[in-house]
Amino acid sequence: MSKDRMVTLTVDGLEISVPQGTKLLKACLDNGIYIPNLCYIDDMEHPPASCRLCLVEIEGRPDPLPSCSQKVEDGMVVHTETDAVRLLQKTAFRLLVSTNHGKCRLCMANKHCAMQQIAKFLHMPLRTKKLRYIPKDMPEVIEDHPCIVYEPNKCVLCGRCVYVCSRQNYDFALDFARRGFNTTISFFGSQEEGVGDYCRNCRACVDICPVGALNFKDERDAFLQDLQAKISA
């Protein structure tokens, strides 16, 4: 079948029309309507699914599923707001949140963090008080790569950094690394000759990350500086 045929489903009572063998996240986000997520990005072919935000129901499905793994259908019946989407949706920010220190006015993503963004959307705080906060056990701050620095306390392990920099074909890399609680990204390789340049030019990992976790150290002194003499002021 062509992948240019296109296909019509309803969504929120809502009838749409988009391309066959698009991903069902994608199709409303295209057609304005919202559906939080965090580790999607538009050309990936098998998403992870991971961050468990997308969730919807389906009709004819038994239980919710994530939007951005699940493709396009004729005559789908999407819900994107019962009451069981928000319930999922709010335990999965619970949980991405349980880290988060709070202090969104220092950070440079502060105002364009798609936490903020979400947190707004679901009516929740960005300091859960039905968890407890849990620093995760490692410094607030990494510099061990030339040129960025990793926050591992803002991170929200979506791996957009990983998918990003793993197209990029050098052969250094950021990944995962470690496992459970303690799971983090890490710059496999970094101590390599040229690599701050190739990452300096590169900026995908950086730029993707969408609560500002991986910033160029310059830039975080720079913020923090004039941060410092407008609190001074």
Given for the second form:
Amino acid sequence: MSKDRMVTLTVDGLEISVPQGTKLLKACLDNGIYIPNLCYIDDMEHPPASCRLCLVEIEGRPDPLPSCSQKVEDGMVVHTETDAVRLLQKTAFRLLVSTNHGKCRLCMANKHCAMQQIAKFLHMPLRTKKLRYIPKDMPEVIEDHPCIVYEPNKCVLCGRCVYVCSRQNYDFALDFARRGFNTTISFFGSQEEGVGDYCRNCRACVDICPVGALNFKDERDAFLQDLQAKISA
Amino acid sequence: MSSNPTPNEILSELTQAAEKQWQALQNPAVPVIYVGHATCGRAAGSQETIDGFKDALEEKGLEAEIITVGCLGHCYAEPLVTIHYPGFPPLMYQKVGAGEARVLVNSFIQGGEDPCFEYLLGALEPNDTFPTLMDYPRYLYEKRVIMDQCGLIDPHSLDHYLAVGGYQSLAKVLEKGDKWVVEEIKSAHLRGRGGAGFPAGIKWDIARQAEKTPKVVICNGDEGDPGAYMDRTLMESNPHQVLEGLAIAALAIGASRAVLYIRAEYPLAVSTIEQAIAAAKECNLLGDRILGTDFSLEVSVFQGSGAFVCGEETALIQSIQGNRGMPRYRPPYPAVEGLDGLPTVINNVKTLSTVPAIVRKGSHWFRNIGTEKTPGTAIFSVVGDVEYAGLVEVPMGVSLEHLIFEVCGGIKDGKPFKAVQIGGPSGGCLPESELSTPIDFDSLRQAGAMMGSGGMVVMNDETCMVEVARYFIDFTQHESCGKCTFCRVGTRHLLEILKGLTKGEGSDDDIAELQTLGEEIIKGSLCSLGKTAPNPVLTTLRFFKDEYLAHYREHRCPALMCRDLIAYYIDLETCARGCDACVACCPTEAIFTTSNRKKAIDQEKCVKCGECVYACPPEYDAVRKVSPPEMVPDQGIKPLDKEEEENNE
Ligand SMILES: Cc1cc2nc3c(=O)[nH]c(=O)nc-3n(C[C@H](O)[C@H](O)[C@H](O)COP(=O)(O)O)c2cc1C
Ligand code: SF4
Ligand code: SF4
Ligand code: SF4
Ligand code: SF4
Ligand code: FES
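Output the structure of the form predicted in complex with the partner chain; the preceding block shows the form predicted on its own.
Up next: the whole complex, starting with the chain shown before.
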């Protein structure tokens, strides 16, 4: 199977051609068709399909499906903006927002946060009126890593950090912990010798986090100090 | 004939010896005592029963053989004991504790005088003197395909299993081949009993035709549904039947490795299965070159650490691989890409346990049981407010009404039926109007419930359906793996709303949110845990909407169950002067004596535990429960003042 064989499909009436084996989400994004997404990373073989934002309707399939987990097929007809799709996307977004801190001004990711981008795209506020706000039963800031801080009420549990970390030499410095609503990201073995230095050089998780829930402690401190200065000025 | 013996010839040599031993047991020279000693028996005290028999026999200097067997499914009657006294039919006794064991030894086993009718459940064989078990509705209506030997043979004896035809199906498949058995299972329309009802034959065929090797079969014995225990029972009561089914599945797809995934909370199932694997290996029924052929199967047990979601097949695979048990998106299905990326067939314990019978008796025989779309039997663990709780095996297609009222004897204490929750924690709650629904995968799904793993909770009219929905959502949101948005966050919102309702807080908007969010969680979730979790909410909303409305509009719990919405008071008309049976039971000393020396409840102090209801003697029956709490009548009660109290002493 040559990687170069091209597959032609129709998305929202537009005909696009992409290499065989491409994931539908990537095919759309590469062709200028935006679909909200949080948990997908390009080279993943089995995307987690967990954020449930990248839904699309494919003709011949009954319900909306996550586009990150579908491979393109010749002659596929895809719709990215049907009512059914938007309804579920908006609900998924509302649900994420309902556990979110909502203090964008105080966040390092302000203006380049994926949640802000999606809010704009879906015409949704970053505060939900319909659902009550339920913060996770955890401290605002968790500082048990030598140099990285984690903010559970910003985290959307996309799992990108877990994925990239597992790809680093440092096998699983990071993983999911706990269950259900209180699922969280946790640093394992972060008290071990050398972890701090390793992570400082690596920065993979901090850089991939779409919402600024992971940051280097010193960078965040500097940011907050700066902000404080601006506010008082 | 070739010089190499066929699998059948090797097996029949093993079987002959076993049969001889079995025959001897059927016409015993000394009394044989069978004691139900699976988990349910043990919980009811079967170990003391065994000791009781041993002690009494020793005292009297009598000889008898004691054999431990598994569970018959009549869990309400444990410890169950069957005594086969020479010259009598085998007689089954219920609730035999150490004391009853002694009586049975003294009056029956010693001399065969008095067969103790007072503990007798029935005879296991037709005869002229004793009623037989088959005369009970429970037995009459049951159809035992999977459980037919449970509770009758010793699970620790390979010989017992061989004597009742064990491993003959494996030998048959070894001779007829993989293609034949896949076709046979396909034509039997055997559907997976783990919940989804996917046709086992088709699953096997996909894995058989998958290119990658080696291949793997997994027996799913996770059984995480609270209240369901049929898989445990099968593993504890007839482990070789599971293993035979597993070996046939392996042969069918060409697997060389088999894993039994059993939850660690099932220690007896684990040890019983492990012992059975060792015994089967010893006799060349598992392991290398099975029954002289070139089919080999390495069988192992993996103990799961008990998360409900680990029963989901892709999460189960993650768990065996040493990762966090989180489902992954399908396709690819495990039959194509499963354990370690290899083609993997995962089947439920009941599915695999059905296989030997189908191979032995043929797909045609199997299709004649149950319905056209779902042939065979269903095993339910029926719990709740029902007369005879326990495991029942009935043909698919019988109605819920038949199962609850005929087979299980109806509602306990003659109370009215209210609802039945079917399919485990994410099954639906069906009201009386749906009782004619036939039990099979498709009909139940249509009614809003599901087959699930076969958990069934029967509820009487004292059960609040809002509270029931809250209870089950509390379970599923706790057990959610936390991976996907709808299930992780959505079920939590459902729970918050339901919690509010049970306290009388809520609005029309909340009810609308329950409905739409529930539907969206079903559509949007990644795995079936999320895709079914809202079922209890949606079905109770559909069938018991009034009850929801009463909670927030009138602050009233019609079933008088939600604590925040009820109150207790004492009816001065019926309360007996001078009686103080209730006073001591109250944990908060809320009950005081009135000026006319009756009792009353201080509402400020009462925590609504309900103890006083039970403490009040039935002839007075003076404690009343009402909802909303404002319904407590003003009875013009004055406490008996201190001085008077002292004078009276
Ligand atoms: C949350 C969840 C829990 C499950 N638990 C079990 C279980 O305990 N036992 C089981 O056999 N199947 C369970 N299943 C179903 C399995 O994923 C799978 O469909 C089944 O084991 C396949 O076997 P079958 O085809 O023989 O039914 C569960 C599914 C889900 C979504
Ligand atoms: S910095 Fe790198 S190694 Fe450290 S936790 Fe993040 S991804 Fe893992
Ligand atoms: S910390 Fe960031 S990258 Fe990691 S799961 Fe949370 S939102 Fe995703
Ligand atoms: S539906 Fe629930 S259990 Fe299933 S993957 Fe999503 S969060 Fe996990
Ligand atoms: S319900 Fe409980 S706390 Fe209230 S009066 Fe009766 S026993 Fe006491
Ligand atoms: S990007 Fe597809 S589900 Fe998250």
